[in-house]
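Okay, so here's just one chain, in structure tokens, the form predicted alone.
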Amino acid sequence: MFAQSAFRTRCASWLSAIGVLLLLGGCGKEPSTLERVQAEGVLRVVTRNSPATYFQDRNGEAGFEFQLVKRFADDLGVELKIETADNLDELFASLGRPSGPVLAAAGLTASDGRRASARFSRPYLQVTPQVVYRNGEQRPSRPQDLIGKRILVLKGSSHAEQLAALKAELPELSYEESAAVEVVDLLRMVDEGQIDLTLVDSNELAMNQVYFPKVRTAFDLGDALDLGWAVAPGEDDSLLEEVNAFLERAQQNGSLKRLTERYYGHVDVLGYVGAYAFAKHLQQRLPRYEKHFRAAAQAQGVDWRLLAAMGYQESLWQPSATSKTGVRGLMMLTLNTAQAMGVSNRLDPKQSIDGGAKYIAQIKQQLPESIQEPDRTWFALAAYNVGGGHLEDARKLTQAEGLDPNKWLDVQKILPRLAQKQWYSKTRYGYARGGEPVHFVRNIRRYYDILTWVTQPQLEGTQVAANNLHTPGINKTPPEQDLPPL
């Protein structure tokens, strides 16, 4: 009956879309973009696979343009559907074409070399164009010392505009183009020194620097840009108009400055945080959770120091902690994943491990049998972190380079390609920040081993002790040198 009912309303759903185009073709006028996309229900968008624009996380699909333009496609009252494209020349191909997206949504300047193909809506982000060369090397300081240099960018970009413009000037002035690259590839191919230089807008640069400690900005090229969402040309300027109507009241109701902020007005930094604040925390903070740890771990077959260390690497065993991105609590849960754990309230500290614990057993128990312990439980915690889906595309990268897909040793060797769009183009979920995971296995196994040390723990259960997950520490051994090589 269920299947019967959501197939007649479905029925209805096309007959209302097909009713409407042929009323208006029956009155002699043509639909305009508007109208066929309220008519079928879908907002057909074009993006990139990047980091400031659109990917899949823990979270779901996240990303700056991607948040700006559901809002768009809530507004309208339609669904969003996206389509990735491998490069810059190919997404401005596909506006127009029949079937295909109506609106790009992909960080794109309103270049004159651009407005041929496309028209441009009103802007909602201004960016700079920036010249990223090797911290160590000597620093540009004016388009002139550009000269001589190594310089890669993205093939269709702005920026070869810009040096295509420069090179006029400066006939002496080369540099290359690509297609099989992203932003985050060449400011990786600058910090380890593949190429010299190359130039990234601002916002992007802001997002991925934490991550590439060499780069450093030279200079600006140019004064400001303006980001804006494209349409295909010509003059059916339905669909614009309503975007730039969405964009002045996102602009107006701070929407899209709250936007902004969560992408840009901060940066994501991870790493350990000190052994100082670390044994500071186990004696002003631990003890009020520790029976909670015990507890759901006990309910749910893992290891309590386990549990532990994941609550401290999320939210330093801090309750109310909130992220920008809104996972909450200590356990850091999403919305998504608390309900499906049973959680009412994320701030709940009890709550929150309980979900925690649930979740973590339940990812350790859906991956494939092949995975035995120890790399099993750091496995779980590497999809908690990034998503099982990103692992998976880990796991088969892991295979195609002659390596073990079950040992975390060979994962965690492949998983930063994640980022990289000459192995993420080759997948399934696409880009993943997935030097993230790597990070945030290996300090929760470092406080895991604290912890197991600092306890002195007896084994709690034959479960633990089978699996090999850590070996109890000795008293004359300091902590630093009981951590076994990662």
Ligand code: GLU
Contents of the next structure:
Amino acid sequence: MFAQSAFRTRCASWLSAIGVLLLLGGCGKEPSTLERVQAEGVLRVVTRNSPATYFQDRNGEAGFEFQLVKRFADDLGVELKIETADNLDELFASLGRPSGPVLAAAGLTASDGRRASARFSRPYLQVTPQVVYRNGEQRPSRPQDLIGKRILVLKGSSHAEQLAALKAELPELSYEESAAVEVVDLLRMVDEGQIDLTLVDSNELAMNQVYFPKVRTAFDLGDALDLGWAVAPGEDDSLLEEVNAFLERAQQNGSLKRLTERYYGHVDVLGYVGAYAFAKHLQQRLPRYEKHFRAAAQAQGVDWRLLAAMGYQESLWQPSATSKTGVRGLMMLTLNTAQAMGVSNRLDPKQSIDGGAKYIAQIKQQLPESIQEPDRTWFALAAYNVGGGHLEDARKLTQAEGLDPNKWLDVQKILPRLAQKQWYSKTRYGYARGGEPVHFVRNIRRYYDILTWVTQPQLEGTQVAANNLHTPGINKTPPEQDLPPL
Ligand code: GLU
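Please could you give me the other form, the form predicted together with the ligand, since above is the form predicted alone?
Full assembly next; the chain just shown is listed first.
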């Protein structure tokens, strides 16, 4: 009896001691990473400065990773602070540092070899590692063909990891890694014949190919792999759980898809021939009209690069362009539009550009309030091409399908129906070549993206032509002597 009650008393005091300890522990408990981020009101993120991830454009910070992580920070209600790492090793090292970045969003492959240096979120994109060679050289078609070639990849990259694994099977394989280059440099080096091959992710290749007309895909090295955001290996789960919930939401509500489409969705439009021609015209033709585009853009409150992209789509920057349908000049205005815009001579490049600028600004203004940027710009371009009435028809059909009439991604799916009787017979304005505005917008976005990249603030001050088109990563491109000997 006594023993039992003594036991009970002892138990009770142990329990209360444990309770106090737990309580004390609770009080003095380190805040979780998420709590720290929320308390500081700042989310510090590390990334890479590259066109596929993060760069400066006309409005400041841009890029797929930036856009996505900015939304995450907004959801958390905190400020976003971006840091760029010089190379991948430094990026992972920075993650563990006290008061360093807590999250990496940098097109990182969630590879097995990285388990010790990071923990990854759920995937937000699948990409395929691709072997890249120079047009005119013999095309490698399988891993054995890599033997004897000069191959360079990013140091610490998933591609270096893949090549190391391949070397275990093919001991004669040799390759180099460099921490002094970015993907754009690797592609440039292939383009210029400084190296034979490199290995890059399909999304990065697709985005950059236009700058490097000689670069070709040889073959896919393995299956598609997941890209994820990363936290330091010792990090608690709080931030990663929040990231995963955010990415799941972004996937479900379509915003991830829209962003992917925005950055990577229109990259195959030009093809090799088009890419080469654009590169040439960018240097030879655009400088003659750049000042007109800038002036007209300023007068109408639109981006000059958008006007320039439109001009390229319309006439390849040729002021005397004419078409059988009666449209003329650099911006290919119809006679009616030209008159309405006060253009007396459509073949005068300055007048044509001014008229086109005025017209697109007017169209944009007339669009329904419910269409927000950046979609608003794409809708304005579509209306410029196919006319506001047809666009309105397509928006109604879009709504009837249960899709969003204010999202370009949805409306562009429906527009081609305007060329099919079963659909256009039900519309107010009837038949239209609905596929055309889709191509029109896609091409212009493509040119616009390229112009945006080559005229980043870092590169501004000089005319576009003065910039070396083959070094779009100019702010990042190291001098040649920093590269490893090959
Ligand atoms: N996904 C690659 C990595 O995680 C980087 C991007 C690239 O090299 O294309 O290392």
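Since the structure is predicted, the reported quantities are computational estimates derived from the model, not experimental observations. Numbering follows the first chain given and starts at 1. C-alpha atoms forming the largest set that superposes within 1.5 Å between two forms make up the rigid core.
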| message | Aligning on the core only, does the CA of residue 355 end up 2 angstroms or more away between these two forms? | response | yes
| With the core lined up, does the C-alpha of residue 83 move 2 Å or more between these two forms? | no
| query | With the core lined up, does the C-alpha of residue 402 move 2 Å or more between these two forms? | reply | yes
